[in-house]
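Encoded as structure tokens, the following chain is the form predicted on its own, with no partner shown.
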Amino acid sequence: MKKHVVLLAAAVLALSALAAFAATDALVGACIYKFDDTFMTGVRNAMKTQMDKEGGELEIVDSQNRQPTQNDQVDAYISKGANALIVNPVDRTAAQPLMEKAKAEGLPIVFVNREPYEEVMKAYDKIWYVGAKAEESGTQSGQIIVDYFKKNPKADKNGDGKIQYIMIRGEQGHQDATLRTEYSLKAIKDGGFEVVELGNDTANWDKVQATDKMKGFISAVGVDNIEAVLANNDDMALGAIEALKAEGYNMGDPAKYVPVVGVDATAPALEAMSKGELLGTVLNDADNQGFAAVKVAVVAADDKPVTEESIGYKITDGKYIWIPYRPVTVENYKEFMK
């Protein structure tokens, strides 16, 4: 009899363990500001991978860079009975009405990559943000330029002790664009170099726009006068490189090279680094942003506490999951190639 009791107890424990690790049946609805953004494609893929592990259902829609479209998509998910929402907002200023839609239904909502204003984050107890501190990426990209100029004094083409640079910014008013621009220049100055701006414009995170803008800068100031290019993301950095290559630069001749730095460490950027076209970039960890967003959504959808233990990521102020940046240079870029 005692043996049967022991076996029964063991079976109950086993079933309890299985239940603890059982797949969720949550439906999570996700909206991405636009699908053809290279970085957010990485986030989307990571979200799918994580949800496959969780065993729930994840639907992801393309907001096509239109905030009204995204608003309608959130309404559609609510009508469909989604258990949680993940939103990469088209416009961070539109986060409040999206939060209010979720709050009215008691739905957890996780914002990704574009941080809502603080007052929005404080207005609801089931709201979280997953992203990275843009000032880190700016500092690290600026430091890559500093290190290059210290190792290569001839990069100062005119020998004036100053870095004549082009800045290609992301989106007008976008927090990441503002901070990456500000902190990259601050890092260069803190590194002991004066800077002289030769050109500065937005290219909306887009490679083609960046190519056009860079061609305009080259026509205006002359390619031989440009000593560095800083771009707020890799797509724009690669666009700038296309314009430089059209002038015979960054194609292997050390005498015809302009150091270009981006942000994101996308696969195309790493490939460009392997060819010596791109000086460096900064890893914006798409995988962990995607993984963390889904983990938070699933735990919250199951009405469980979102804690460091339950999601596996550190949480700041109970709402923020910050994924650190990492500098990617010629010395370590191979570590990041998949």
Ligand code: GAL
The other form holds:
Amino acid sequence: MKKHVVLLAAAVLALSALAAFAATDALVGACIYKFDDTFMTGVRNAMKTQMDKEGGELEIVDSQNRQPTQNDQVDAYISKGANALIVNPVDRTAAQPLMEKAKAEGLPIVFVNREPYEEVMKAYDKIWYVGAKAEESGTQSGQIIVDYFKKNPKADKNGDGKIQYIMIRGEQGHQDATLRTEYSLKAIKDGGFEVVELGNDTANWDKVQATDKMKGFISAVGVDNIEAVLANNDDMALGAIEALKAEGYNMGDPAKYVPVVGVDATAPALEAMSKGELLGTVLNDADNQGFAAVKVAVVAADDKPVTEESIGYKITDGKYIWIPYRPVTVENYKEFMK
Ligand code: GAL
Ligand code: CA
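Form predicted on its own already given; the form predicted together with this ligand follows:
What follows is the whole complex; the chain from before opens it.
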């Protein structure tokens, strides 16, 4: 017994020595466009988890949805000697000055979730982007609607062979909003359905705004005439569902149901799927986006080459780490519950 304890203690010592040897002492400074965002909170938590493994220091600040605030935060990280930056820009079209600040210092900079323009990505050798192909999520969410209408011909409530839909978009100018909107509709058309738009507006990724917008659509067109709701993310899908529930819809009566799809596969969305309120979503893999961003930042901060071997993720064109989306349906949603 005693011998076992001694052996165990020796093993623990040896392991921690090894960990100390492998650990980085890099300071990584991260800015998140705003903390009050469900999906980005998942990414943020994954970043912390990964840095705990790496052994370096990660600071994360809330840019409070203001680009000037974020610019100041980047300056502050530079003056305190950060070894790498991770930036989730407030405005992806304003990434250039941030890249230039990093470039002036030779600091690695990893953008996440909001993709800078290509010319910005090309203008520096220590810049990377970790994100997901928005087209993919659009296609997958549209496909969930197609499958539902093929399985449930009565979902075409007015029997005109077309799908009368409401689109609730994310933030204007965000690649995920533009491409999810476009590709979800394309998937429905490619799936053999004509579509008729009953309403289309932005709710800025926000649940409360989506409830308001959806209430407006319901009073304008009548809840019975809506055959599908496509939301660019889960918070907005859940917001739309609140408005439907206020009309007695999506509460278990099959005669009062509108299929709603979102994107992200957040915990509340999976919960809503388990209750039959939300038809489906698409996994936007917050964990792997957060892990990969920290991996790249640490490897680059330690002045090691960023390669597929050193970060453990596939790299496209030397700078892009694309994390795949996955459709989440009633058949597989339990797999994604934590
Ligand atoms: C999207 C995500 C949204 C929101 C947005 C923030 O990828 O689906 O829920 O988090 O990023 O930029
Ligand atoms: Ca119809």
